[in-house]
Amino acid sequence: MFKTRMTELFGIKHPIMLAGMNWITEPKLVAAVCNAGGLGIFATAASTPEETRKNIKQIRELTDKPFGVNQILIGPGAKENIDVAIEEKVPVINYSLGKPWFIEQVHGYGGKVLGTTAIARHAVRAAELGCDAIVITGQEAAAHGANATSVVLIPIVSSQVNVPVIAAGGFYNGRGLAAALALGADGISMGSRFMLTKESRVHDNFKRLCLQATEQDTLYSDRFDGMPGRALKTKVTEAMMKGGFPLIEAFKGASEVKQLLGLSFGQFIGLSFQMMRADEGSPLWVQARQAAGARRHMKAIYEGDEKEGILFAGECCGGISDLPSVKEIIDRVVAEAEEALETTRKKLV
């Protein structure tokens, strides 16, 4: 068992976190990670405030361990979802893409704020603003990273901030945990590995595709949802890399997102302008790609639609070959990390 600044800060057994993944990290998966000794994170960006509250209550019915919620601050309903999480006194508020205005409120009830970043200077700024810990995301990760890889980012960030650092991007086994600790991190965040478990809601079609993938079978582009991100290589994503602007598909996706979040047409348009004006806001063409990407992502996760669906996935899929339970994964990662560190010590004698 590893005791690090991450485990001490969050009151958890193992320095392993479930990455918040929209449409994937629902209460069952979150609670499974928490009950196995890790930190489960529920992604709220695809939820209305009412759904966020309902899911928080459901997580508490499934576990009595610390957990968190994740919210993209420039996304739809960000303030409302954060307000709900604060009202419910969620132990950990994890955010990305934006400036956290709520740190004092969270600290007021004893909660912790966790900032997710992909660039060193953003990590430093998050720590200066008062975040209790930082997730730093390497380009190997599923979905959104920047240009630098984990092996470069971790030592840079850990040397520039005084708060715990959680490494994300490329981590799926015990050797990865051992490497992250050696590089200066206090723990790891795993998305793709937890996505490929018995408890994950991802459709079997896409679980199968991920298990068949090698480390070469992902694509990194802004074509998938307007922001640079990594998705599983399929005929669909390869076609998107070559295609033009998805205007019709963007309208379809926007309509579905509007309906999903219970917004009127006026509210949806107003939200778009708010996102454009945000500190890290998105221009309208990026939002259009985001809407189209959301539609395709849901088709993959819920329907297993290989003709239209896409799935964000990390390069580490190339090293994953089974679908164990969440507890089996966490126990395995910890045991492998202990063995890897011991083997390394012996090599140095």
Ligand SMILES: Cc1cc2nc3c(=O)[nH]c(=O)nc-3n(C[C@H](O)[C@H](O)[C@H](O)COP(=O)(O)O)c2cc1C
Contents of the next structure:
Amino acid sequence: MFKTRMTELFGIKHPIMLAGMNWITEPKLVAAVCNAGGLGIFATAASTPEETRKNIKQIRELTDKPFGVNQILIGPGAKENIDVAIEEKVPVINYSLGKPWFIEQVHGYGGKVLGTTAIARHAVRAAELGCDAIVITGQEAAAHGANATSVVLIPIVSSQVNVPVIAAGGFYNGRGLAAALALGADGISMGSRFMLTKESRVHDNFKRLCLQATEQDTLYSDRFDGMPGRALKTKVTEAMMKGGFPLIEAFKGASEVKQLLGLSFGQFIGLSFQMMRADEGSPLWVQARQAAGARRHMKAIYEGDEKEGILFAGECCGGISDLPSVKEIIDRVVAEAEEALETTRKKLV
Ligand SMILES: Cc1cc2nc3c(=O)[nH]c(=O)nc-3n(C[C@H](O)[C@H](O)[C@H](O)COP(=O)(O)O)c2cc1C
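For comparison with the form predicted on its own, would you give the structure of this protein in the form predicted together with this ligand?
Let's see the whole complex now, leading with the same chain.
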């Protein structure tokens, strides 16, 4: 058993968090992590506010443990989704990209705010703004990151902030948890590992591709959705690395997202400009690429389409070779971490 500042802050049993992952962290997976003693996080960026509320209620039907929602603050619908999460008094609000305007409101009902970043300077700023804990993401992680790896970032951030630090990027086993604690973190957040479980909704075709992957089989590029991110190396992602700007695809993706969020064309353009001006916001062409990337992700996750689909995935897929249940993973990581710390002590002569 590991009691850390992370377990104390959130009232959970183990210092392990399910990373928010669009399209993947639906209520069943979130609740499975919570019921196994971790902190389940539901990513809302791909949901309308109505869907977000429905999913929060569904999580509450499946677990009575603390859970969180994750929202990228620069995206369309961000404010509306955050408002719903606050109305529903979700115990943990986890954000990435952008400046949180809601910290006081969340603290008002006893909730916690968890900032996610990949840059030490931003982690310090998030702590200064009043975040209760910080997730710091190393470059080996699935999806978006910056240039430093976990082994470099964790000690830097842990020595610069006073709030609990949760390490993300490359963590999938007990050795990783033990290493993260030794580097100064208070716990870990796992994305790829929880994506490869029985409960995960990722299509079997892509689960199989991830299990076959070595640690060399991911690609880090802005080609997938316009922002630097890590995806599984496949024929499709390799071709995207070589191709030019996917204009037609970006247009198709943008119109789908517009429809999905129920926006008029004017509202969509207005929001795009708003996002461009926001802290860490992205220009229009990046947003068009994100829309195109979202289409391809859904094709991979829901349909298992290996001809067009792409999947964000971390380097640690190279160390993952099975599809256990969420509970098996959490119990295994904790037991292995205890053993790893013991073995490390014995190594010292
Ligand atoms: C398919 C997929 C979707 C993701 N979507 C989000 C997201 O919506 N918001 C976010 O902050 N991070 C997102 N991430 C990144 C994870 O939250 C996390 O940082 C990453 O998976 C950690 O690295 P690991 O995969 O090595 O454990 C996503 C990751 C994956 C695999």
